[in-house]
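In structure tokens, one chain follows: the form predicted alone.
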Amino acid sequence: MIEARGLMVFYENMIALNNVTLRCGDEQVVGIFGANSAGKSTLMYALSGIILDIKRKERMRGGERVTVFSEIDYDGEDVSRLKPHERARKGIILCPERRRIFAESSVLENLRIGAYLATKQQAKGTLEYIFSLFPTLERLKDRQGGFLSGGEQQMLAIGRALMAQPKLLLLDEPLLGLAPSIQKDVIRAIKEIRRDRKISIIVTEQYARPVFPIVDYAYILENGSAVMEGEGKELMDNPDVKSAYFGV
């Protein structure tokens, strides 16, 4: 599905990603775990192509210099230089950290905005699926996004990403700021999306405990470097991982 080799990103002279290599196969769930500033969001920006937009905008305004070195193969094609919208058309869809929904638009409008890459038939079927996955959204479909709770906004953000018909779904810290009961709903949804939609998922998280049991493979990031990797169960049983992420 996707394989990234030797990813490196610099913000001025600060290294955000240092020679990171990862792979996510067909219908796999891959976890990326690390503390704040470990490089998780930068990694998602690199995979989705958004880092290229950030680089261009910083250059235009004379701001921070962003340097990117990457080699990314997606379905056998080098997509390293493709713009974000070009990668999206190929099925690489990012659900960003902190939701970033359209606060003044309704739930239904937010979902329809996400369907810009879908046919009418795809949009209709996906909308029905999202409402079955998150029944709360159907009840609140006419409510403005800004009046939703944090958990409801996260459901909406995931639903909007699904409307874009992903083949590879990138979830950047989907549990951030959520109550434990809502975290369970999101974890359940990730499992069902993989099962029902037959797509690959890469999920980043700082709070690793709920996510580890559902990942097929995982990477641990520290200071921009992948310091450990392995199958989910293998890492869960690792004493260093237990100490850092489970407090035992």
Second form
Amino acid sequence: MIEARGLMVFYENMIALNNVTLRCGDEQVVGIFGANSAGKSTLMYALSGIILDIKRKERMRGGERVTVFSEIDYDGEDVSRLKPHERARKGIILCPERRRIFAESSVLENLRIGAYLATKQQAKGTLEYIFSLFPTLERLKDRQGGFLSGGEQQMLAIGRALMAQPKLLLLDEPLLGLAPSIQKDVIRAIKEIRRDRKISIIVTEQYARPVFPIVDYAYILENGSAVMEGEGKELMDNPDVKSAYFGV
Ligand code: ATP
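Please give the other form, namely the form predicted together with adenosine-5'-triphosphate (ATP), since only the form predicted alone has been shown so far.
Let's see the whole complex now, leading with the same chain.
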């Protein structure tokens, strides 16, 4: 469904993505694993198109710091030149790292903000779905985003992304900073979202262990390059991957 070939991103003369090629089929969950600074967020920016906004802002400041080469086919169409909102309209929705919740707005308002691409009916149905997926959010619907715990904020960020009616959901480090029991809830939710909404999901993480059981295919990023890829079990049995990403 989405296939990116030869993605290259430079910040000044530093290479953040080096010739990365990846694929995510319909209703698949694909994992991208890599250490700090491996390029995970940059990859999400390249797929969602946000990298083009970053580049444009840099240019407005008078610099040509960001260079992007990308070839991205999505549902049979080349989307690599489309702006982020145009990609969003086609169903490519990013749930960014560190959640970016609107702290002053309530849970419900945060969710409604996400519904900018949804019809009234879609918004209503999706809201019901989100509350069934995360009953905590329904209980807290009038609370300000800034007063939620990390786990609740992550649920809200995922909910807000769902309100935008994704066909391809990009989750950038959704487990970051969460306690293991909350991580389990988020993983369960990702699995259910794929099953119930029949969408594709690309998820990045530093540590592979909690996410591995739900991914169909995974890539390992190191210093901007995809150094290894394979189906879950295949990668898990690889001793290098084990020691670097599973802590065994
Ligand atoms: P983390 O787990 O820390 O979020 P990451 O795998 O998401 O890391 P990126 O955020 O994509 O990695 O960063 C890749 C590299 O690019 C890093 O060395 C980072 O310092 C650099 N970088 C990211 N954004 C910019 C920017 N706007 N300008 C300059 N360098 C950047």
